[in-house]
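Only one chain is included here, represented as structure tokens and corresponding to the form predicted on its own.
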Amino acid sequence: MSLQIENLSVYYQTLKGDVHALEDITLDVKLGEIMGLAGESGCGKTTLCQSLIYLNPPMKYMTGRVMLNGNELPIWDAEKMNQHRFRDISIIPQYAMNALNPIRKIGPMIRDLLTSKKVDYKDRLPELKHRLDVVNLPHDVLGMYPFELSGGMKQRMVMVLSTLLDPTLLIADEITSALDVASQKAVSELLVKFLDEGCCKSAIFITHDISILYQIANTITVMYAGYLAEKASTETIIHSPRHPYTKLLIASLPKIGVKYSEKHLKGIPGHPPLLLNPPIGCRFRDRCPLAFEKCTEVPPFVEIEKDHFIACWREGSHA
């Protein structure tokens, strides 16, 4: 087992009160697994992953624990987490193309990072050059400024930086959202290659685009309004989803070869709830076509088949 999250709740502090961004999250990511994390904007995907590496204000740790390879991560203490960042858990941020210091050359920037982690730059340089080869970047980039690189090159450079110390868990936060289709495919395939090369041991891939997850993810976890809705193998989520939200999410995807005039795309009616004062019970209740009286209670996230988890009173085995 690589990552285990147990009953994790994280809120955002505001002048009007706490925003209930994450509620009672329990899930795991196995060694060698790429877990896709999907859902609408504001569902808690990025909050979940940021809380695993840097819980910065106004984020507020409430409850729960995070274990990585059997050791508890002190996610509530930013200073104590320094020893775990890059080595145990690392992130390719959502703003990866703007993450590099524009007035520093890339080589010295990497040297400073490694020095801060008490790693000798010269000792790591052969591996650094190998990883540049893996992502098809010339070694000359080490003497360049970030503005001399294209968007896709900067994205790949940040991927190399994030995995340079071989983290157990790599988080990729919307790393394809600002790229063209060809670059999206290349970057996604690189993530798989990084796992195969041993640059990381497991990964969480956050995206709105489930079609990308279908190509690279072993499992998919669907979130809605701060809660987990469903987790299963990629094939199961795409072809046999059980949660009403997952079904509607999959149904909203366009299909190759199907014309709009023949079959109109279906959206999900309504809007996600505001999490400053979240509704009681299942948070999908007001938009769910299967809602009934029991949905005024929060459904537990339970295993209905082997490695298939769901939080729904209608579709779960507890219905």
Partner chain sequence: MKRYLLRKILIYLLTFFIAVTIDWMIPRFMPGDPIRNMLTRVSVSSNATAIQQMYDYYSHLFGLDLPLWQQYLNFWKSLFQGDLGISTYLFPTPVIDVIKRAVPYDIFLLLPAILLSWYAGNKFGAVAARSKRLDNTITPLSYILNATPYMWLGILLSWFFGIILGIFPIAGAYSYSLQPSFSWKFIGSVLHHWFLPFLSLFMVEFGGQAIGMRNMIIYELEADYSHYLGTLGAPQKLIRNYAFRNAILPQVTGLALKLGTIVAGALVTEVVFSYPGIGYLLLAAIQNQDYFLIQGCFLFIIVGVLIANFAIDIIYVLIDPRTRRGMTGETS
The other form holds:
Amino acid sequence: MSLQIENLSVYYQTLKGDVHALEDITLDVKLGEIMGLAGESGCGKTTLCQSLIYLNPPMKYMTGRVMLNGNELPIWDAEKMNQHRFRDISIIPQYAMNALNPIRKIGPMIRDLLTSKKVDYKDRLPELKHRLDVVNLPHDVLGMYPFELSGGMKQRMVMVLSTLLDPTLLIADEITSALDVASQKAVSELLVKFLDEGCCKSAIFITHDISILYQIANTITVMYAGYLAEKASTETIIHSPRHPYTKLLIASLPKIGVKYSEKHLKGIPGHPPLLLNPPIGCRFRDRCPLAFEKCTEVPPFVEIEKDHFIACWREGSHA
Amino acid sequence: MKRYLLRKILIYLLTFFIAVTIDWMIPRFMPGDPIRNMLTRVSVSSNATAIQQMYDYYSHLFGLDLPLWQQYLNFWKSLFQGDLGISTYLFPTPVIDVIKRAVPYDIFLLLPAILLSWYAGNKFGAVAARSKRLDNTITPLSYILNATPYMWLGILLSWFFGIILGIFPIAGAYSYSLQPSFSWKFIGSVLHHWFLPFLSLFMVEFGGQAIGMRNMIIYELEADYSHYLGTLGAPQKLIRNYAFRNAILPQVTGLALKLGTIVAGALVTEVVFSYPGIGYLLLAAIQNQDYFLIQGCFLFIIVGVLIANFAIDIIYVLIDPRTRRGMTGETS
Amino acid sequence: MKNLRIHNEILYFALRNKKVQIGLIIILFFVLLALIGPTLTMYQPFEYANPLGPQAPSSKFWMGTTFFGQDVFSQFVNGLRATFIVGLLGGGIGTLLGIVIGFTAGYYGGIVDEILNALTNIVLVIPTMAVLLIIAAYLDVRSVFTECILIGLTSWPWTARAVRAQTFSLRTRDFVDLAKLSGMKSFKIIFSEIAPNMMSYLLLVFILQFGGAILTAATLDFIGLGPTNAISLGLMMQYSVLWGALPFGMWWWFVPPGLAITAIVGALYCTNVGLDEVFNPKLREM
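Next up, the form predicted in complex with the partner chain in place of the form predicted on its own?
After this comes the whole thing, all chains and molecules, with the earlier chain placed first.
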């Protein structure tokens, strides 16, 4: 087991009160697994991953624990976390295009970073060059400034840098959302290649685009308004989802061979609730076609079949 | 890089051209008759014909009896010959000579004040951005200093150190009892007179620089590259170091934009301390309605600021890889 | 309705912000002093009220008298009026010009932008004070009002620059495109779509221009180019220095005007920083 999250809750502190961004998250990611994390924007996907690696104000740790390779990660302690970041857990951020110091050459910047981590740059250089080959970047980029690289090159550079110390868990945060379809595919395939080459041992792939997950993810976790809704293998989520929200989400995807002039793409009516004063009970209740009295209580996230978890009173063992 | 500098040079040349044109236009197109004004001020004679003679003389000197385009061309011609007219207040000294005597004092006052306040302000601003406790002392103090009118700080300093404590002189550039020479005594006297005006310029400017640096660093610490380093577990020291290096660049360009204010500050500081630079000269020129001298001072201030701006541009090109590596356009 | 609620919310946070509170209280104090002050004294600013000449503050002359026996309090409160007028009008004109030029350049782009940007850069490089003093020197009669106009005409460039950059970034947002597609006129787009998004920013700009105008006016006055027919805080300082207040230790003559300017401009900066925290929730949450 690579990553185990138990009952993790993280809030955002604001002047108006706490925003309940993550509530009671319990989740496993196995070694070798690429877990897709899907959901609407603002559902807590990015908060979840940020809190695993860099929980800084206004984020506030509430409860829960995170284990990586059987060791607890001190995610609430910014200082202690430093020794785990990059080595054990790493991230390709959403803003990869702006992630490099604009006025430092890339090679020296990597050297600064490695030196601060007590890693010898020269020792790591052959591997660094090898990985540049993997992502198809010339070795010259190490002598260049970030502005001399194109957006796609910068992103691949960040992919190489983030995985340079072979972390156990790699988080890829919306890395395809700014790209065109062709590059989306190339980048997500690179991620699979990284896993195969051992540059990381497991990965969480955040996106709001489920069709990409279909190509690369082993499992898919769906989040809604700070809670986990459903987790199962990719096949199961795509072909036989059980949670009403997942069903609506999958139904709203375009399907090959269907003419949309006849059958309009259906969005999900309504909006997610505000998380400043979240409603009691299931947060999908207001938009859910199947809601009933029981839904005023929070549904637990339970395993209804092997490796298929769901949080809904209508489904699984409760029904 | 070449294009960047060429563009800048073009702007400066254009600015110089416009400044000279303003300098030429103002006395000719403003309401009122400057020569008549000047004569009523300076002439002791109430003899109408004598005044008329002087009027004609000065009109000729201004070249007011020629067609406008001819006047304009002549203005440029005499400018390149270093002829800025003759001071009426220090008659018959040419304006250029009067100014030449004053300029070294300005450089002596401004250069150390600008460089040291920039250096110290950036240092302290960076420190303020680092610790909450220092931020709560340095930052408010900087804002107050920056809100202080230059001349008032000068007045307070000269009152306190000059009058109450009596340890610093409050007027002049060196003791009146001394003749300029290369003796230790004279140099000591010069530094002694220089210190208070320097200090008041330094303090106001220090405030502005510290605020600028503090805000820039905080901005840079929120930038994506800082956040990325944080998620990779880089130590605060490295993150701050990068933020500082990024923040220093806008501080260099910021200095160029502030030059005008600093120069204006120097003008009034010189008035407070009767320090014989351009500012002090200017006050005398204004009080005596010595228009040639006012115009000459104007041109010198403009040229000085343009040269300083250009120097800063070159420094900027050298320290910012984005301009150095041949990127064109602005980096804002 | 939604807009109204947002405005109320901002007002609520603004009035709860310590920096805004401190700043506004100081400014309000001086505004009241400027409004009421002149009615509290029976002397005119330039009237030779005290035949004994310079005197320290007393019950008769609250702030003492000048070298010529003029009432410092009367000069001070009337000077405050001039200071606020210069700030409001000079800063206002500067802000307005900056907005118009910046908006135009940023909105239209292309050749219009090129020209306006070159103009902005040129005026930015020319030291404002030098231009002001050469113009002021040739004016025989100068009023506070002319001073305001002169300051406004020379202080706009950095505002224009900032507004231009802001407009550029706003122009490319979706809602402006939407407005364009629906056939709205250019200036209507500017005022109905872009301006509200920049309102908070423009308020901050105006506050800084306000303070800048006050400092510029003080410099201009001090160098002898202030109003010829009125009193101002800068003129008070000039007179005090020219007439030996320093060697004679007449502190009551030169301390109040400078202190007032520092306090007002400092309070403006303070309000500005506080409002910035209010408008920028990122700073607020810290």
